[in-house]
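As a starting point, one isolated chain is supplied in structure tokens, in the form predicted alone.
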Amino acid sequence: MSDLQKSRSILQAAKKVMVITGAGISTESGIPTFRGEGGYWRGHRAEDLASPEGFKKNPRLVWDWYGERRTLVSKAQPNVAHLALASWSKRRGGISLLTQNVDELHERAGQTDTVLLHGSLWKNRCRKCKFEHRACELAYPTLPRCKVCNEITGPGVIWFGEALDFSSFHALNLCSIEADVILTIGTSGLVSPTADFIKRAQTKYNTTLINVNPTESNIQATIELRYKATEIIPELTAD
């Protein structure tokens, strides 16, 4: 029996499956990884563009970067892997999908109840009073201000140095406890704190971990499927 056949059998038998996605699924929709080639954008480190300190120092620069990201993501479409996961979740139930992506391509594919671990690119959040609202502007000639406290507001994403919000943290904890199988796509299983919960599930609950990634990673998975998400997810989730 091939690893694909084993994985399909394990997933079909599982009562509860926790799916964790990251940049690996969205790159196939034309969205580059967070850091980009070489880890820089116009000579600036990603850490300087996605941290409370960087925003405080130069909010105009940060919003220029996020404006480009919003423009790029607005043109992207969910790929067959996004669509297959959404269809699978609706057909069989018992699927919890948690994503580290902020592009909302899972939602556009029809996925419901997605846990946005790192927030959404299509929201604005005030770091002072925590007010958050939907915002789809692609550019801000004038920096946006909070409707509550009038502070300059930033994107509604989790930055370096920021913790997950309580609801996301709770969902991550609960799903990792209840899941019979964890399916990770790309290197999503290496990002903290998600990686810590996966490790606990493996060691404490003997949870099966299936990882889909075309290249070798340091994820200690039960089964490694060396494919791109678009190549394997439709087949893996087929009835």
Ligand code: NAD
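Given the form predicted alone above, what does the protein look like in the form predicted in complex with the named molecule?
Excluded here are partners and other molecules; the one chain stands alone.
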């Protein structure tokens, strides 16, 4: 039996499946990951821009970067991996999808109840008073200010060094306890706390882990499917 066939039968037999997606699932929609070629912008590391310190130091630079990212994502389309997951979730039930992505491509593919662990590119959030609202501007000639406290407001994403919202943390905890199988797609396994919950599920609850990633990652899976997401997810999730 091939790893693909084994994975299909494990997923079919599972009562509850937790799907965790990372930046890799959206690369074939034209959105680069931070680790790799897309990791630099105008000579700055993505990790330095996507951080509270980076924003404090130069909000103009950070907003220009986010403006470009919003523009890129607004032109991108969900790919066959996003679409297959959305269709599979509707047909099968018992699937919780949690994503580290902020592009909302799962929602645009028709996925319902997605947990956006790292927030959304299409929101603004004030770091001072925590006021958050939907925002679709592609550029800010004048830096945006919080409607509540007048502080310069930032993108509604969870940056490196910031904690997840309580609701996301709770969903990660609950789903990772309840799942018989975790399917990880396009994540390095280096981003906390998601990576820690995956490890805990494996060591404490003996949860089966199927990992889709064309290259080696920090995830030690029960089954490694070394493919690009679009190459394998439609087949993996077919009836």
